[in-house]
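Just one chain follows, in the form predicted on its own, and it is written as structure tokens.
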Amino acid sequence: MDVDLLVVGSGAGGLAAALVGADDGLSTLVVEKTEWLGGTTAYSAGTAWIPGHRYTADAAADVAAARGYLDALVGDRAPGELREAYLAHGPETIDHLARLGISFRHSASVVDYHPEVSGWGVGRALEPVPFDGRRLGVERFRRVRRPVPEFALFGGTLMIRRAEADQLLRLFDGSPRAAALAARLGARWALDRLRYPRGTRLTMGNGLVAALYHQLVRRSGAVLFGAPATELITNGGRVVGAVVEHDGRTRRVAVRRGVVLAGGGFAASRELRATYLPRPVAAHTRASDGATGDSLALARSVGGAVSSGVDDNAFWFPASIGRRRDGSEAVFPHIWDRAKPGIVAVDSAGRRFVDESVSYHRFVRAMYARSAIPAWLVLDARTLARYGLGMVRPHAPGASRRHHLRTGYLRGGATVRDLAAAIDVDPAGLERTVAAANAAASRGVDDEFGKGTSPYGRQYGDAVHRPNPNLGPIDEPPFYAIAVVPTPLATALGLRIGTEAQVLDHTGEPIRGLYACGNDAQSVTASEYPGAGCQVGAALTFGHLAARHAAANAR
């Protein structure tokens, strides 16, 4: 078998590289080690952080502000030239993908994750438009990795946008618009289930990878599933092929223009987490099961260099660990729910240690800094019923709550002191914390951590709650708590790359014919998380750059 461009991995970066290469006339093959398309992107929101994108009123000014923001946030912990490449080529990547049929909508109100840093912005995030999975056909549709079940309806079979989730919650207020939306979505889902294993209206990261896959196939690109690459082949210092296992056979794939490594980093490798991530080592991840660092080993075998470790080498969210009714393990990412009024996070002493509404990445860093592992999210019966928490849905029936109490996922107590005993934290400390939270809620001011003052946190609070959208009382028994632990959603340590995504050796020279993007490549923002979609945005951008460089070398 021989191709122009071989891509290892089928997340956003790999599929973008494959699509751009195929559109430039390269014969393109994607090899995916698992049986499913999409990698970790398929689990994610699929958002792309692209300063200066097409919807920005003054693109040049936004890029300049973002440059200052990233310089202040990241500094010299990642190569400045990679940030420059990201900022310079991100908007053109989105424009190019739009011409290829990959569309995004503007998330105009989404705030960057560090509004305390000069240059932060609003509206730099782009959301993938929903994709009609029927366009793939039944068999290709079945290959798209299913989303996190808890982030969809009907057992993970009906995907919705986050804005739609907020609107559907108004059903409990009798909203006619919410009822109409529910009817439309439900009717489409019911028709889909007559032929497909789940609803075919794909949103978020599922929609993005499915759209990339569809456009790749239209341009005669191919994807092999269950096909791990086990070796890179070199000739005269250039990567000219790979060995791939598929269908019980060993195949040598000759490659004329380049190999793009896009295997997703190593968040799913227990061994590599223990080697590179902080202690206590995370026992769980929400990353794709294929993200085990294989691609990094491939590159190192031909002289590729791994970037220097910086800080905690990962991107984080706090997760609660539960069991679904079918017995499978659920790793629930607490992305937004911590910001709701009436919720505090405490350590083993029963004390708060952070503004609960900060970004998920910053929240976990605070957990490590204060040794708050696990941390407990504490709330009362009123707040749990109204907003839900983790796997406990808003307005969930009593049977659902009792199920989670029986499994131990949810802990409860008739009094705050009883709850403290149930979660093994200091009772006096927890009582003081709850009393202080109630006083802060009545005043609308959090003197300890400033919850409710950050534009980032306020966007995920309750806009109609007064006097502070992020502060509410904890005073209606029974009282509840859910444990959360640090969980890597992806890794920041990766292969050293140049500004055109070429993998570099230990001297800084490019290895001809070898590229990397996504979490296989070093993070352009080190271990910092500037805004929603920075990982997908960088993956798309450097996947695009890799393919264009390979195509240019074909001419």
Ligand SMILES: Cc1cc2nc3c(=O)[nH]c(=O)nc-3n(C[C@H](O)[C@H](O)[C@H](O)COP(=O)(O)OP(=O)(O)OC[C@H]3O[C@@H](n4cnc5c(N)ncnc54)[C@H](O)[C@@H]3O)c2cc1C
The other form holds:
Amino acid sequence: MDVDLLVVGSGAGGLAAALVGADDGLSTLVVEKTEWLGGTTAYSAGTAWIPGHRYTADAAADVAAARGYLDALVGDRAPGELREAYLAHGPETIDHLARLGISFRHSASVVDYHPEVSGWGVGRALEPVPFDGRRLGVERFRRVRRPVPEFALFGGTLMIRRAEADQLLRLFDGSPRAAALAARLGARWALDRLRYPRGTRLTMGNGLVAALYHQLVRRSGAVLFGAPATELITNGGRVVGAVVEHDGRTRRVAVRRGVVLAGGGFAASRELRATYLPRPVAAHTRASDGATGDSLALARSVGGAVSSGVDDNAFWFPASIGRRRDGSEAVFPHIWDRAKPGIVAVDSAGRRFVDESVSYHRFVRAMYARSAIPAWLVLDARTLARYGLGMVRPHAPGASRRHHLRTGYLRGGATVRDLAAAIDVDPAGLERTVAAANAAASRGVDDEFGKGTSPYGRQYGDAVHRPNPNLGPIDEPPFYAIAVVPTPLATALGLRIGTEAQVLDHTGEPIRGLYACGNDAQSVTASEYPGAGCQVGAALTFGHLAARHAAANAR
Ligand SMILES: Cc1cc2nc3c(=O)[nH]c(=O)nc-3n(C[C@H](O)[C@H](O)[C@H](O)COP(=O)(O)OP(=O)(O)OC[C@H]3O[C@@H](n4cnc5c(N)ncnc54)[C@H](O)[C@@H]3O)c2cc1C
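Output the form predicted together with this ligand next; the form predicted on its own has already been displayed.
Time for the whole complex; same chain goes first.
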């Protein structure tokens, strides 16, 4: 078998490279080692962080501000030229993808994760437009990796946008618009289920990978499933092919233009987590099972260098670990719910250690810094019923709460002291913390961590809650708590790359014919998380750059 461009991995980075390459006239094959399309991207919100994108009023000013922001945040912990390439080519990548049929909408109100750093912005995030999975046909549709069940309705079979989730919650206030939306989504879902295993209106990362796949096959690109790349083939220092296992056979794929490594990093490898991530080593991840770091070994075998690991080498979610009714394990990322009023996070001494409304990445960094592992999210009955927490949905029926109490996911106590005993936390410490939280809630001021003063945290609080959208009392028994632990959502350490995604060797020279993007490549922001979508944004940008370079440079 021979192709112009061979792409290893079918996530955002790999599919973007494949689509752009196929559109440039390259014969393109994606090999995907699992049976499913989309990797971690399919689980993700699909948000792309692209300063200066097409919806920005003054793109040049936004890019200049973002440059200062990234310089301050990242400094010399990642090569400045990679940041520059990201900023320079991100907007053009989105424009190029739009011409190829991949659309995003503007998430105009999303605030960057470090509003205390000059150059932060609002509205740099883009959300994939929902994709109609019926356009793939039944067989290809079945290949799209199912989303995180907890982020969808009806057991993970009905996907919605985040804005729609907020709107649907207004059903409980009797909103006619929410009822109309529910009816529309429900009718489409019911119709879909006559023919498809789940609803075909794909949102977020699922919609993104499905749209990329659709446009790829329209341009004669192909994805081979159950096909791990296990070896790279070189000739005269150039990568000229790869060995791929498929259907019990070993195939050699000859490659004319290049191999793009887009295997999604190593968040799912226990061994590599133990080697590169901080201690205590995370035992769980919500990343896809395929993210086991194969590409690091593949590239190293032909002289590729790995970035020097600085900081934590990962991006983090605090996640609670629960059991679904079918007995399977759920890793629930606490992305936004911590910011609601009436929730505190405490360590084993019952002390708060962070402003609970900071970004998920910053929250976990605080867990490590203060040895708050696990940390407990503590709240009362009123807050749990109103906003939900983790797998306990807002306005959940008593049976659901009892299920989670039975499995130990949710812990409860008639008094704060009882709750402390149930979670093995210092009772006096927890009582002091709850008393302080109640005083702060009535004044609207958090003296300890300033919760409610950051525009980032405020956006995920409750806008109508007074006097502070992030501060509420914890005084209505019973009291509840859920444990959270650090889980890497992606890895930051990866293959050293040049500005056009070429894999570099130890001397900084490109290895001809070899590219890396997405989590396989070193993070352009080191282990810093500037804003929502920086990984999908960089994956698309460097996937695009890799394909353009491969198309233009045969040698
Ligand atoms: C719940 C969740 C939400 C997230 N939301 C966002 C978000 O909104 N925005 C954002 O920027 N980031 C988000 N992230 C992180 C983001 O999803 C990932 O960093 C990104 O999607 C990784 O893309 P990728 O192309 O590098 O890899 P992936 O999407 O993981 O794809 C890699 C693929 O390569 C395959 N593969 C691996 N090795 C081989 C091999 N040897 N041969 C063949 N195939 C191989 C894997 O099976 C996998 O399918 C989120 C993460 C999670 C867990």
